[in-house]
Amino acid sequence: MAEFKSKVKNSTIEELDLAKDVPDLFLADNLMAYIQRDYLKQDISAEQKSLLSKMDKMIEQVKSSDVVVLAYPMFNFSMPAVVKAWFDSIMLKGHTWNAQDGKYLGLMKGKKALTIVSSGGSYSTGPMKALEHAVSLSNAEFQFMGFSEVKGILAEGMNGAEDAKSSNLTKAFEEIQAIAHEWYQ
């Protein structure tokens, strides 16, 4: 365990904030300014670079890191806007994600994703199985942009008696737990 300790302690833990750090959405002005530089490859104005630049701040974060874990409630069986405007601001064209003979490359290799949700329900069996689309989305945005590991734990049924809550967040930190050991050891 000491070990352990030691090989996350001596890691640079950068952390983001979405609900300080709102991601800029895609606009008219910022989409085609995206459009004219990633997908058309022509120069854009520094008015156009402006519009661009807190979602390059966001690309070269994700890019610098070896470990990105992402956290958040499921909001009507999904992830919440801001954390699907992150995504759409670090999956740009020719940055985490290239087309190449109509193929699609993810360009993050050697990365790894976890995306840890709690949820009210429970999603992991029976009828709401289907609804659950938090930790499956944010698992495929992960994997399209190349990211060589991706898991996901979902700390579900948070709004259920206290026995169940409890077993479940026992469950989802023993989940953590052993990913964080696989990763690090």
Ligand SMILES: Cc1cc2nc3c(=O)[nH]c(=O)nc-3n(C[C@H](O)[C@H](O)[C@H](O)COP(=O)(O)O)c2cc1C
Contents of the next structure:
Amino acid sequence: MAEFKSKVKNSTIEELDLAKDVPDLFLADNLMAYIQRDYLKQDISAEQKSLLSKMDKMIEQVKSSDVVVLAYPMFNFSMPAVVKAWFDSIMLKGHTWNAQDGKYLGLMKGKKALTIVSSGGSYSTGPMKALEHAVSLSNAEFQFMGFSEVKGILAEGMNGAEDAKSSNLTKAFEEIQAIAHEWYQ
Ligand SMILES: Cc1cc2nc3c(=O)[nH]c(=O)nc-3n(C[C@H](O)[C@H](O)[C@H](O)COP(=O)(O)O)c2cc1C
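Rather than the form predicted on its own that you just supplied, could I have the structure of the form predicted in complex with the ligand?
So here's everything in the complex, that chain up top.
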């Protein structure tokens, strides 16, 4: 994050701490409100609108951004539940993606997304490789929404030997710096 902050001089940075501003989960009532509003194009009640208001706010934040930087630790080979809930909140039909002529269409063209994940174990080679569902899922979600540039970095082996941990961290910081440089010059 610091690498980006130092480069982004003429832009506004907004931070969203998902551990404090926890996204809503899709449950029966808000899921029905979403289907009625965005699939069936029905009018929904004020109460139903308020059930979708936090998701709508999170969508607006993403739509008003040029660059999204998402950082989280790997939990159980994937993303923490709050991060998945954030993706579920913003990936609403007609807002960040759509379906047209039997095809999916991402609506976030022109935007860039970087995911930075730390993990206790290592996944770049060996038998654990198939279990990496954190960076790969983030990248798939951003690509589905049509982001023009999607990048992901895994700072792996954070629970491993000190020397490997340190060199993996250095490698991740260098990768972040290179992306910040490429995107902001
Ligand atoms: C609930 C939980 C689940 C975790 N699951 C995984 C996992 O599946 N794979 C993995 O490599 N590390 C896993 N970890 C380790 C974290 O990813 C690791 O501690 C973190 O990325 C390193 O950041 P830290 O130094 O801030 O703890 C898990 C940690 C917690 C707390």
